[in-house]
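The form predicted alone is given below as one chain in structure tokens.
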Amino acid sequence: MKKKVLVIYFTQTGQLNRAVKATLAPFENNSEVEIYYEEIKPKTPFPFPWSYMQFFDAFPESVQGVPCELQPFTFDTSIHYDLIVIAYQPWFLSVSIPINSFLQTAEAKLLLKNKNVVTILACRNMWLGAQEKMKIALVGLQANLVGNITYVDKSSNLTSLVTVLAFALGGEQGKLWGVFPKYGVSDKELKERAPLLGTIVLKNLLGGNYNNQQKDLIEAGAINIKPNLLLMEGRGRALFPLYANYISKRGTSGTAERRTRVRIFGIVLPTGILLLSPIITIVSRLAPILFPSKIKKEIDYYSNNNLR
């Protein structure tokens, strides 16, 4: 009996896409497979390119997890699936509203219950906290995470604060200016790199046993966690949630009531970026020296799939 694997997945520019279909390009030539893809499309789009005021007031639900309505889904809860694949792309350092919302219908509690998952996710560079709300999320809905793929743009952190927003705010995604590079994934780690990712969660599946495939996957370079990222992270999960009650406080997602404090917020957060990351940076480079099991002890806990 062929196994059959489902994937849930949401984009908005083709780039999550793209990774997907680049992972599971070995799935798709092997003849023990049926694979299925859901699109999870919310009832009202949310655009792209974004407004400046559009982009920062997602902030609040996107950090609150506050769902929005989704349109009906195409797959069978009845229908048991070996492996579920969940891609998605952080929103301010959690799932994206969209992937979140999903995870709090019914159907996914019957979806998911006892259920095999993979996550894969493209993004800028911050993906830690998502993750971790990710597998809160899959704890709640009995589901075994067995995998986690990760995608980024490996610019350094100034520079893809730029491209970012010129994508995101202006859909260029290109040489921006002549002078910073392409935004995104590279089309070389997707065409190199995602197959032999692939190809490790395809052999786990067919052979039905994931005790070492997220082992196999770091291996592969499936996770790459730097230590000025992992700091500026969790100054920012710290700071997030205040961000978004003082923003929620004055009314739901596109109230006037809540403009000034969108526009004071999307002020504040590219600016302490800005001021921050050479401050990282460098007491980045000290901590491994000065704290090295500690730092250590962290990169392998977000690496793996485990939940403290």
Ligand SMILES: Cc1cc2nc3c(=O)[nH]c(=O)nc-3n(C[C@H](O)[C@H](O)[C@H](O)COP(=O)(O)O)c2cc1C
Second form
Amino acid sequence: MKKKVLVIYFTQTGQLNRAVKATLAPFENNSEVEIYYEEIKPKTPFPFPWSYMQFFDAFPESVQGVPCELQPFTFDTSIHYDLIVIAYQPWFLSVSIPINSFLQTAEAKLLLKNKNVVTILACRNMWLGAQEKMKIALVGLQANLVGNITYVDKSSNLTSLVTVLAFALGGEQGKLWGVFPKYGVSDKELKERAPLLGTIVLKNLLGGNYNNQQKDLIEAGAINIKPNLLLMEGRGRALFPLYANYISKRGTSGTAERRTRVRIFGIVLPTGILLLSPIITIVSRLAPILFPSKIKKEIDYYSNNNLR
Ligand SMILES: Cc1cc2nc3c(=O)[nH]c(=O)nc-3n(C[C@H](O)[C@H](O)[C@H](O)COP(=O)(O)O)c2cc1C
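Since we've got the form predicted alone here, give me the form predicted together with the ligand too.
Let's see the whole complex now, leading with the same chain.
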């Protein structure tokens, strides 16, 4: 019998879709596999490009995991899927609202129970917190996370901060002002690395054994965690819930009452990253020298699929 794979995904600009297609190319060409796609669609689409206010107004609900309404799904819960791929992007260090909304549905509960799941992320460069939230959701749904593949923008943190904002707020897809590199995951990586990662998952799907999967994926370059980003995200993850709470106390998504607090956040966040980046980069160069085993332990943990 053919192995059945369901891919659940959401993408605004198609970046994640390209990453998924490139990773799963070996599946498409394999006669032993049947692959189904389910695009998660919010009832009210999120804007693209975002206005400045719309972008930062999505922050509290992203961090607090407040779901949005979704369009009906088309997948068949009576089919036994051998593998479910959840492809998503982080929004404000959390699972993006559409995918997080899906994880909270009754259909997800039915679909994911006792299923093997592989997650695929394509984002700027900060996904550790989102994946922790994903791990917690999957444990709650009694699903088994058997693999995680990540694609990030390899530019420096400050460069990708500028290019992601130009991309999300201005729709700028090319080289900003002819100086900055193009935002996003490189085509080269998707062409060269992605099919190798997909081949590992395909082999394990057909063999029915995922014991060494994450180890093999890591060796093939599926995970790339830099100490400075690890430390930077740690700061954000500690502070974001406090600030999300501060904004949402004033009102729900899009309400006028919270606009001032959203606007302040829209200034504080990029400024904070700008100021903290150089300091954290210095600390992160020292940290592996001063605390080598602690940094290594953290990188090992986030590279793997267990939840502590
Ligand atoms: C509201 C919002 C918040 C984002 N927050 C993060 C983040 O915390 N970390 C990150 O690496 N990328 C972040 N990104 C970038 C996305 O992960 C992703 O790269 C981008 O939205 C394009 O993906 P898509 O077209 O597949 O949806 C954010 C994007 C948006 C729109």
